Amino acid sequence: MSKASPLVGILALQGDVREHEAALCDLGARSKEIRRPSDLEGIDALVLPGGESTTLSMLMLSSGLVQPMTELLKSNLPVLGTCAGMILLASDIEDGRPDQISFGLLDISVRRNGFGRQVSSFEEDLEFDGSDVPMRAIFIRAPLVTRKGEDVEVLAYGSFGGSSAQVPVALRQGNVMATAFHPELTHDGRVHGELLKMCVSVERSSTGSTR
């Protein structure tokens, strides 16, 4: 990575692209909208935003992004998936379609809309990564993590179903991070800050690199 501020690609086929751009800008990072394979050139990290996971899968296929993104992610590129982005990163989608794209980088099982439909959207204060300062999290048609692998670190737990049951809502495995909520919709930059930290700490391999 160059001495310039990190260049973060944001998949810009659907979802809160501008909100992610603003969150990264507030932290001093540069961003780049990803719509076609050539847009992947030179990025230091990637954000997979919310939206509808099956629609995102179809749009990535039609735009020719699936194969080059797969190869780039094999190079240990830091990546953040939020809401639908978490589904795209999961190793197992319990209720997914047979043709749905999954990069399989995060050893978790997820259930789409596991917290409920749009009318069940909610906000909650979370304890994030051991901090004493609560993080406000917005859940909109959020995926539910039903299983996590031993190598997956839980960064935050959230309430499920209005009960005292706690489920993982922010996770990290190596260079891969995902949240069931939308960190781009608040002014708390800690999630995006962790992505930028990985740009410095994670060693990239040459496999699949577009650089």
Second form
Amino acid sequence: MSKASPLVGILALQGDVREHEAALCDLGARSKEIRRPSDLEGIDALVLPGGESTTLSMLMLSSGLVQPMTELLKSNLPVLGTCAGMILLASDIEDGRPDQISFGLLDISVRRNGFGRQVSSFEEDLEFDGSDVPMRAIFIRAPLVTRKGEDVEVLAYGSFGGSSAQVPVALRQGNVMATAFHPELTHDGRVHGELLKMCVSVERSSTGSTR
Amino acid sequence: METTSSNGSNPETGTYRVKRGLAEMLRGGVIMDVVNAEQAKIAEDAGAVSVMALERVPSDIRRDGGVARMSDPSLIEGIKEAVTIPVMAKARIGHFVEAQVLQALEVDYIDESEVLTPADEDYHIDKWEFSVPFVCGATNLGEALRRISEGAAMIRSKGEAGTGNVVEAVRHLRSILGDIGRLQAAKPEELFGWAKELRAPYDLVSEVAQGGRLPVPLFCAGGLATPADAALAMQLGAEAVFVGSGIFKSSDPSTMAKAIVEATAHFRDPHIIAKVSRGLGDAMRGDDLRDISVRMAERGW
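Condition change, the form predicted on its own to the form predicted in complex with the partner chain:
Starting with the chain above, the whole complex follows.
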């Protein structure tokens, strides 16, 4: 069965869901809000939005979403996590709460609010995936990647601590992509575009081509 | 996990997008008033997206009378250390030095709040001067747009704080959202008249007419006391809720807090609201608006 455009589920328990919907709509994709397990049916990809990762964890547990989402993600469903979403995907959360959920699909360590409090939140231009068109990136109490595994590809580096130090702020491992910043807050479709490309690749692999 | 390079990008802090961005991330969540680190932990454990650090919840301010001011910095610092979620704190209307102190303390949002006793009867704080974002209360669209023109990065409908009575919150939300709907239907030439009537800058009036929403997130505050109250505010069009006295003046704060978080996330699902509303114990007692002498919502202009 061929599809007109991919259907992307957006975890909609809390956070900036509307902006992700708009970003996907701009690229011609369809989106669907995910609040309970039955909402997961038929999605081709998943977005974990910005928000508070502790709140999202609690609400995913009480909504019975953790188990079905884990199964879907383990079956190689393309996923994008931004900010709080990156924390939910990380294999290791340095200062998370003991009851915090992590799908552990992206082999990185993150430190929540690693860039500091809101006064240190910032925006800057990044070089994304080797492109010479700068990508404006907004970091809000962003998570800091403190370690990355060998299989994790860095799509963009960003500033850290006002020095020339550069830290990974956009990463990909297979069908899992995460950003410490909020591509949904700027009108730059490249990050969401990458997610949609993964949907196409998945379809290809199911019909036998290589990936 | 650091490498060095010089790609020449200049990180900018305190931009309007960065200020508004935090408010966007709090959408769909519950911001809870807390008066000490222990309450802040309970709020975080219950799934609050943020806490408001203050010395007395509004119902106690109402009961005690006197002048209500910014909280003691050591109280705010204690709460900041206790939780990992964003911490907000209140400054008096027009008291820009209290706001400077709160910025120096690195709170994540400053609430220029009518719950405290106003310091200036003519001017609100010039919020553009600060890198920490501000939330301000509003009872109607004109007031909301005046606060935004002064630099507020989030608006909350005022309601009547400390009463446990949702009626004013509903009135203010309906007023703001009703006028946004009327602006959307207005003809372009009518917007000049609207700007005059709302006593708000034409550019903001025009932006609201085109976008169909405020240029910053609209949250609801003032009198919410139950999970159903929170869901009511969300169904009316609020994007998140502040709950003040309603949690820690209830008989079982932790359970009430969790229930309000669930009801806010699932605000269109009456089955979930019913489930979390069972066996909550007593909500705060609450006041009929005819029985209160101070209307906090009338502070600010």
